[in-house]
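So this first bit is one chain, no partners, the form predicted alone, shown in structure tokens.
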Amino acid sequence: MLSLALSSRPLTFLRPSRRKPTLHRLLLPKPLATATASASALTPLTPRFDPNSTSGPDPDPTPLFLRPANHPVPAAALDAFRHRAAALVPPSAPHLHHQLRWLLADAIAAGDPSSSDTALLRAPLDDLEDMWQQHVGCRRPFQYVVGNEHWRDLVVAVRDGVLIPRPETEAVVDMVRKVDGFADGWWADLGTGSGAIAVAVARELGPQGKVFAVDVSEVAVEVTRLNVQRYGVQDKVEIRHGSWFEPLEDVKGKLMGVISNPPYIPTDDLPGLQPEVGWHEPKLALDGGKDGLEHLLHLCEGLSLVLKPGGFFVFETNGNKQSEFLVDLIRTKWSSSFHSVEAVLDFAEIKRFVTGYRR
């Protein structure tokens, strides 16, 4: 039995990226930024699970792309269900005849419906009819719907209990590549959530290269695990169950880098989050104290005894005034241990990043 777990990342996978999408498996388009909030606005406010349905969050975690093929059914049958579930798409949300199609295209494993009487499915029917509903009118996001996230150019395993990685965070990477020696580091991502950054870390990393992946929660260790195996990168990627800098005493002052991206929601915003997010995404990879900076000071505090001479950090923020607060705090109390201290712009010209160098 797979489990998943818990992580942090922004909010603001609702800004759509600049970037040029990458195309989606097999040639479908991947999902926009808005994925996990489609339905704030298309589907009335209705409780998590609706008391009246006996449809639920599915109990298998494993990714639907990932399971036996077991279940064929009449292609009339499936092109039914294909209308049905289209019909629940209002003009105003076309991007959610996307997310059908991802569906679809997750589900069906051979058999071409418009040219074959059958089609081989990953699970009944009627459960891809409930995981539909489930986001349109229970607004489950999507991404724990099918069991997995497109992130870079990975296809990252997620489910409920973990953090959905957003598109903002993929520019940590690239930070990392540009530090001089990247490849032959010791780099620990903190609070890994689903894995997303220590495996594309990972598949950058030379012979001596290695990530450290600590998350407090197991069903996040779970899924990192399920995640670093997908991408044969276990050689390099070492998990480590523990809440921050606890479990990597045996590396103080050895590590190359410190990559987190940490709960840094006010507690007072909760309540404020769109219902996909509020409802179904992990309060502790969301809640980050009272103004949102309890764990990043946290990360401050022991930043310097875990990096070697020259190493490097950076940090995911809730934005501008979070970021420049952290910048400067780190700038005056802690000069002697840091230089090159900068908030770093996310695609939306936003300051969603701090980064800096251990002298």
Second form
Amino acid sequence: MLSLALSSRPLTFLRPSRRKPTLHRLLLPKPLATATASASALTPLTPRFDPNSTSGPDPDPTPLFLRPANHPVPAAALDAFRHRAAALVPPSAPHLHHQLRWLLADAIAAGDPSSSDTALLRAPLDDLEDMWQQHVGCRRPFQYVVGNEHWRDLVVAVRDGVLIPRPETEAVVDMVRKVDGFADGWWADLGTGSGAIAVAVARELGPQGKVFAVDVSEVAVEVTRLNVQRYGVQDKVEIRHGSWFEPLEDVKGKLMGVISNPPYIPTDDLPGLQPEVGWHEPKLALDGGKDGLEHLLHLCEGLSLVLKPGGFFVFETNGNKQSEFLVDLIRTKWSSSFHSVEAVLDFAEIKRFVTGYRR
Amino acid sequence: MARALLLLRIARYPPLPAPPAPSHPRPLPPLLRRHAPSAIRFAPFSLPASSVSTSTDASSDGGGGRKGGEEEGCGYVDYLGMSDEELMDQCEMGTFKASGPGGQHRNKRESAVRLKHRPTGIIAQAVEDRSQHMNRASALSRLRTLIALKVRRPINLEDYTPPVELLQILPLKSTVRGKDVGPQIGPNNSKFSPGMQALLDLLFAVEGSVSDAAKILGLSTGALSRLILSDDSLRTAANELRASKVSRKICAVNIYSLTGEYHITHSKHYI
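Return one more block: the form predicted in complex with its partner chain, after the form predicted alone shown previously.
Once more the chain from above appears, this time first in line as the rest of the complex follows.
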């Protein structure tokens, strides 16, 4: 199937067709194609939320943990909330109980409720109640609800419209750190999303090092800017708005490395995604077109122009088949441009990444 | 001369049982009681045959822990002296049962980390942190504690001088503790583990006698007892060690069943 895609479609046809999505579109919850199209057993037949109701995405996009702590609440009321919220989820779902603890960790600014009468919260209890309901009732990703994801040693701000960074992707930064002389090179993170990779790499760089964080989405650019500021790496991360290589004309041939976690889910698989992903995360960051390869192939094609000789690349892929296909393709079609091309396993032993060096 | 050589080996390595139901908490040693029960299932480790030995023949057991065991003090790997990276290199990270395609497909914080230290078979895990990176750091520090508690190195009592990492955890009134050793290091300091390991090595060599160990360390028995009691896991390990010293003729076997997930057999050989 993968080889068919290649032979029947010349590579030059696989230009990304990344239209600029409007903010308005990105902020709306994703409608379901059809209620029955969802394959997951976890998926309720119909989403239990009304897109027009007020309980959609939070009107305040400031992540909970960054909001001012100006809501004193009696410890007893907080405790009651904790019990009510815990009662909404079964004991058989320990991850939800973890998340409840994390919600409170983000919300409580001061006052250990077990030892004092009043807790100081960053949001009114009613809002917390609403947030929890959005998560467990409407399957809104926990990370969007609280506005952050803990990723590596970072607390990355996220919001509707940017992909939530995945734990698998944490390994990318370790791969970058193993590249000889990485610290003083120029890097590009293409489709940076929340900016998680760009910020994590920037924090490892030396005085000469720099990361170009590129994204076509305005929300992504905004969120990346917030994360870059929070970690004080403004002088190391240059945010550029545009599609893939387009905003990098001036650094062609100068990059030590290209990193990307592009959309790679085959379009046909999108309806079956877990509700937290399929209903709420931006299609722009997930949809890889036919076979999921559309953007990955475009990236492979542009690589040799932007990388300097000896430059490194790492792409995240959909897994074994895609990685094997890309490794094979680069080794045969572009063997004169690249060497040491290989598929790298993630922690679940899936061939998640493709890495290699420019000759 | 009592030269004690401890052998650590995996007696058996069963498939992981289901996590205990929250309503029936298993009685766990104090060190492990802090860990939240994990709901995440890990695929069984696949180990090279040499790393796991069910044989009772000491020489066939893999790992470097007893290399050069003829002469004490040489060849015993100082795991706790290793950097995090070196220690990590000796570990296998438990893999998650791939429950699907992963990556962009999933929103689940599969961030639990389970480390298996190949040379000793000791396993440490962490599930409570919000990122995998942080869980790895927690698991690694837990591994250091477990190594200190479980890996015994032989001591020749006739020419024993306490190593500096042990001196550092002793109270200042110890008469063998020089002025240059610095302030006393407590259980919350990451440097406590190497000292704790050296202290347990000594206790092991003196057959678990706290008063004998106290004499060697220039402390009153009471002062050493207080040190041992200052840390739950140290106290537990010391008590287990003393209990296991009842019979010293035959290789005593003491099975620690820590989480129900692994079993380590300690055998003591006297030379």
